[in-house]
Amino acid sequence: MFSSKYTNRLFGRTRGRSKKKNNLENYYKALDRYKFKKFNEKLEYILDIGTGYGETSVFLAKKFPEKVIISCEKYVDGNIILLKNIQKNSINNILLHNGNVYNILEITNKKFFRIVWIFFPDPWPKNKHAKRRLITSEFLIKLHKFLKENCEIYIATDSTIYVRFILNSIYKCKDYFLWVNQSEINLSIKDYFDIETKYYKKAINSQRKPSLFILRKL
C-alpha cells in the first residue's frame, strides 16, 4: 500500500484543458488491471517517470519485452491514451502508477531498477518555482540506492534552463553517477533512440533542441 503522505509534493495538472470530458469509471476500472501495487523480486523494472502520453512506455516495453516498466505519471488524460495503446498493441510488460514517484520508492529499500528514463520533466523555469523540479541532486541521490548494478539513468529536456540545472545536479553527483556521454559533442536523442514523443515534436517544431543525459550508477 502506498502511504497517503508524499515525501515530496507533485506540482503539475492531473487534467488536460480539453472540453471533452473523459469517463474516470471506466478509466479507474482500466488502470486498475495494470496498476502498480508490488514489486516483484523475480523480476527486474525499468522505472518511466513522467510518461506524459505514455509513448515513451510503449517503446520502452517492445524494446525490453522481458522486463516490467512502471509508467509514473499522475496526468490522467495521458493514461487514459497509454491504457488504450497498451490494449491496442497487446503489450504485457506495463504498470501503470498514477501519482507520485516518491511513493514507488518508499516501499521498498532493495535495488529493483535496471533502467531509469525521464522525458521532458517539466522544466518550471521561473525561479520561484525552482524546487519544484523533480531533476536535482538530492533526486538522484536518493534514487542511486534502488538501482541495480551499472544502472543508467536517461535524462531528456529541451529546455536550456534545466540543462544548467541538470548539469549542476550531475556535478554534485559525481560520487555516485558516471556521466556517460560526458564527452559527446552531440546530446541529441536520435543518436540513441528512435522515438519521438509529443513533447519531442513539439520541441523541434519550436526549433528547440532536445538534450539527452546518460548517467551510470557507480
Ligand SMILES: C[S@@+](CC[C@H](N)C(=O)[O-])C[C@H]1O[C@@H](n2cnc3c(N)ncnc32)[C@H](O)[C@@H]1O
Second form
Amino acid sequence: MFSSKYTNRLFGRTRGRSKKKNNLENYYKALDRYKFKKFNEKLEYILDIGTGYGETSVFLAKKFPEKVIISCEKYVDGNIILLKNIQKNSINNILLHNGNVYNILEITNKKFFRIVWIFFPDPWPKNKHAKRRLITSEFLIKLHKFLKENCEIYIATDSTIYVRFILNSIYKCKDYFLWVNQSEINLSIKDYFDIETKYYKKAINSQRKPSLFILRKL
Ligand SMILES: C[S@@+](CC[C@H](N)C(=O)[O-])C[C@H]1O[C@@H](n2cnc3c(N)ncnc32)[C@H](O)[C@@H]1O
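Beyond the form predicted on its own, can we have the form predicted in complex with the named molecule?
Everything in the complex follows now, all chains and molecules, and the chain you saw is the first one.
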C-alpha cells in the first residue's frame, strides 16, 4: 500500500546508536496493532510529522481526544517509546506510520486533516543538504489539498538557517496560507503550548530560542 511514487527520500537514522538494541519482533507486533492503514471518512485527523520519541503525538491525543493522530516517523527507537507511552496511558487515538509522510499523502486525494504538526524538522544546515529539508513551498502547496477548511499547520524550529528558509517558503505560498502569528515579535512555542520534546529541550539547553510558525489554510 505504501509504495512510493515520490522521489522524496528519507535521510537520517532509523535506529539509535545504543548498543542495547530493542527487540524488533515485539516492536512489529505492537506496531501492527497501532499501524495507520486507511482513512475513515467519519473521522477527523491530525497529521504529526517527524515525531521522534512521540511526545507531540501523546500531547495532541490528550488535547484532542475526538480526533485521530497519525504519527509519521521512521526512527524505530522513537516509535518503540511512543508505543510504550500509548499503552501506559491507555491512549486510543494515535496511529503510527513507520515511514515517510509522503506515503500517507499518496493514498488519498481527500481533505482529511484538521491540524498538521511539524515539530523541529531536521534543519539540514549545510547548503549542499538543503534539498533534504521537508518544509518547502512545494511541500506546503502539496499538503494544501489534503487540508480541511481553516486547517492550521504548526511548524517549530530552533535553526536560524531554517527560519529564513521557512519564511521564504511561506512567502512563496502566500496565496495558499495565511501566516497567523506574523505580527508577533516573539514566535515562542510556550505562548501557545505547554510541550517539551527532545529537540525543544536540546534547543533550550544550548540557548537557542525555538520559533513557532502558525499557518492557516486559505
Ligand atoms: C529533529 S527530529 C525532531 C523529533 C521531534 N519532533 C522533536 O521535536 O523532538 C526530526 C524527525 O523527523 C523525521 N522525519 C524527517 N523527514 C520525515 C518525513 N518525510 N516523514 C516522516 N518523518 C520524517 C526524522 O526521522 C526525525 O526523527
